[in-house]
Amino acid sequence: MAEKLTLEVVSPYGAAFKDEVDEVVAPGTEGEFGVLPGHVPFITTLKIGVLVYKKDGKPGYIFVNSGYAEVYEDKVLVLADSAEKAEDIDVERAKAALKRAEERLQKKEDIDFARAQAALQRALTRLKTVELAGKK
C-alpha cells in the first residue's frame, strides 16, 4: 500500500496544485469525502467548496469551482471548473466580488438567480478558504 497520494488539481486555466501528500478531504456533491493512501478507486462530482490536504500533519486549503475527482490506490486528480490555493487568493477582488453579488441578488428582478447564487457561493467560499488558511 502506498504511504502517500499524489494530489493533482486542474483546471481549464492549467494546473493550481501538484504534491505529493498524505490525505484529501474534498467537497462531493454527496458530501464531503477524505481520501487516505490506498484507497478504493472511484470518480465523483464536486462542489464549490474547500479542498483540504494533509501534507507532513500540516494543512492546506485550495478552493475548487465544481468539477470532477479521480481517486485512485495513490493518487486524486481533481478536474475543477476553476481551482486556486489559499495565498493565491486575491481577498479584495473576493470581497468586490461578494458585494456585486449580494447587491445582484437585493434587486430581486432582472437578474439571473441561480448565476447570481453561484457568484455568491464562490465569493464566499474563496473568503473562507483564506480564513482557513489563516491569510486574512
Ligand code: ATP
The other form holds:
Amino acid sequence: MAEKLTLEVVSPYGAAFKDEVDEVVAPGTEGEFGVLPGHVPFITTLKIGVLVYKKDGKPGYIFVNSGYAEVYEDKVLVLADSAEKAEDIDVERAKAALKRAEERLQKKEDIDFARAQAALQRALTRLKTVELAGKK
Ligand code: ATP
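Could you please show the structure of the form predicted together with this ligand, as a counterpart to the form predicted alone just displayed?
And the full complex, kicking off with our chain again.
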C-alpha cells in the first residue's frame, strides 16, 4: 500500500502546488472528504473552499475554486478553475474583490446574482485560507 500521497493542484492559470503529503481534506460539492494513502480511487466535483493537507505533521492550506478531484491510491489530482497556496494569496486583492462583490450585491439594479455571489465566496474563502494558515 502507498505510504505517501502526491498532491497536485493545477488550474488553467498554471500549477498551484505539487508535493508528497500524508493526508488531504478537500471541499467536495457533497461535503468535505479526507484522503489517506491507499484510498479507493474516485472522482468528485469540488466547491469553492479550502483544501487542507498534512505533511510531516504540519498542515498546509490551499484555496480551490471549484473543479474536480481525481483520487488514486497514491495521488490526489485537483483540477480547479483557479487555486493558490495560502502564501501566494494577495490579501489586498482579495479584500478589494470582496468589496466589489459586496457593492454589486447591494445594488438594486439588474445584476448577475449568481456571478456576484461566487465572486464574494471566492474572496471570503481566500481570506479564510490566509487566516487558517496564520493560525498554524
Ligand atoms: P479578482 O476579481 O481579484 O480577479 P477572482 O476571484 O475573479 O479575483 P479568479 O477568476 O479566481 O479571480 O482567478 C483569476 C486569476 O487570478 C488566477 O490565476 C488566480 O490564481 C489569481 N488570483 C485571483 N485572486 C487572487 C488573489 N487574491 N491572490 C493571488 N492570486 C489571485
